[in-house]
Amino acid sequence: MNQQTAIGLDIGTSRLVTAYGTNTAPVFETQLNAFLALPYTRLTEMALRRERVAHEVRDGHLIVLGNDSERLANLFHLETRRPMTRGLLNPDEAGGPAIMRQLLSTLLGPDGAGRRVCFSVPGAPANAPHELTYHESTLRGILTDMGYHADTINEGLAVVLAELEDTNFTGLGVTFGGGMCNVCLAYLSMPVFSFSVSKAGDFIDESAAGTSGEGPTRVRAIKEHSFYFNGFYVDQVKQALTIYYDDVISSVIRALAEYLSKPRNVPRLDRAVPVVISGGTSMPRGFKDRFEALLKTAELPLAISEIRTSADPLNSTAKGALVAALAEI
């Protein structure tokens, strides 16, 4: 928890990240966007309190929040649950908004005292734009009720603000997250267009698990710690990861090509623009090269000057949200 006047907040399916301080030297704090429901006993509640484990009592269960939920889930071979899925609040989690409020409280502090928070929202999914309206309004309501002055920023635009100051905030920001991939073209910090694709890291984990016989948690661990792009793998899990990574990257590029296939959507820019890639799903070695190779197969009516990766893929969105929040003070 911090007492900074302006805070950038990345609300991702997998992680919540805050950024505060200055544009040039931001400080980040992270909380897992997950929870674990354990059977209630008074003894366990007392033990959790003594260990300072973030939790609450709800419906006869102990709800362990954030980073501690994953630690206990791994210990007891359980699966954590999430208040969000595919980039948006999970409609199948009836208590999701209340749990999200508790998670945000542990990260930001329960009393906003009028501080400005700029939080990230995805681009509208083409198949369900109404879900974004519910997601954004609910989160704004939670933060406002906690006493914060809440603004929003598109996730792809946040990456442009974080990474493309040298091009005067002009370029294409592409985030590969856990629940969604987001694309935003910005010109002089103004969004020209944005959209999201509901295939991302979770899709890769679940699909690779389904074809390899491993559980999603095990697949996620392999993806994060030992997977890299290396052509054909004999290892079944890594080969499945390669295939579904290609599927996700290709889906993003196809969506971009489809959007730009309509003449009215083609921006009239006077320069070639850079592409900056961010997000936790973009972190395996060789991702940028694979993205670039697949992008070359698409004939886009948009001149690309270069493709670069974020220096800090996990925190880039929060940093961009901080840039936006500081600009409004």
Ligand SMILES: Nc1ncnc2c1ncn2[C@@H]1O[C@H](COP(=O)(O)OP(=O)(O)OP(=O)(O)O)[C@@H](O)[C@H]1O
Contents of the next structure:
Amino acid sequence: MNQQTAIGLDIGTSRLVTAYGTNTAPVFETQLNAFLALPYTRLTEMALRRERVAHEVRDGHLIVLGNDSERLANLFHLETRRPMTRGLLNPDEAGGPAIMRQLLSTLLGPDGAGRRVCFSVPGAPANAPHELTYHESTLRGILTDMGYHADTINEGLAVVLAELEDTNFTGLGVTFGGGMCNVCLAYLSMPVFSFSVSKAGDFIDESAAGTSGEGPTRVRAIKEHSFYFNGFYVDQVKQALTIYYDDVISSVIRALAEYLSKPRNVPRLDRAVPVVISGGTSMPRGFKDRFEALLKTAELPLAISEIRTSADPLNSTAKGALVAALAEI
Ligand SMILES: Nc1ncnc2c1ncn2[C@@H]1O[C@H](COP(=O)(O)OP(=O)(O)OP(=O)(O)O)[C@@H](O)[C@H]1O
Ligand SMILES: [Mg+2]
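Okay, that's the form predicted on its own, but what's the structure of the form predicted in complex with the ligand?
Let's see the whole complex now, leading with the same chain.
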């Protein structure tokens, strides 16, 4: 457990990331936001304990938590489950909040002792604003109950704080994650507007699996290890990935264009602003060029100075949350 007083925490659909230390040299730790339910036997429990596998006993099952869950799932050809879906706590996963508490406990330490945690929350999804209230209040309740002083930060704003110090925290932060994409325009570190789009990496995996005959886990492995933007692919999986990547990027740009189509939503800025892209889904080679090409076709009423990519797309939300937490000490 880390005893430092300010912690940045990215609560993502696929991964939980903490950032400790300073703005300039943060240290990150990661836990998969997943679990695996195995049938309970005393022998298995003892074996898990001896191997130091994070777990708990619940309703006659051994619940393996976080990074270990994927390792064991692969070994036994099982599927992990997740407390969150599409960026928010999954209301259909009844034990989700309890498992979330255990996962946060393994990552942060069980006793907050008043330490300040700033955790990321998505922008409101246009189709489900109340789920955001449930998500945010539940997570705040868990962290407060563990003894942490919990604050929140919008995920897109966190990326602006992490990546745009040189423009005085002014610009458009766009994250492409596992469960959703987030957009936030910030001016001098203040959010001007933010929203989320409820499809991202998981949607790409499931959709490409549906049309190519491969399972989503195999599709995800191909996406993460050998996919890049290449125009047309003869390979069926890679061609499907290309199509659903375009779908996700277009959905984000369409949502932005729609928001800015109302004259009262158009910010009156005194300068052109940079766009910074982050999140695991933005990692394949060629993503930025594809994003830029699709953005150009939208002709937004917003002057854009440049498009940047985060140097550390899996950690920049946690870094931005740390910047916000440190500023409050
Ligand atoms: N090298 C890679 N290439 C392509 N995709 C990747 C790569 N690494 C991770 N991903 C994908 O990125 C997604 C996870 O990204 P990230 O960790 O930013 O999401 P998250 O913060 O957990 O979720 P969200 O913000 O949507 O709630 C997954 O869909 C994963 O498959
Ligand atoms: Mg995220």
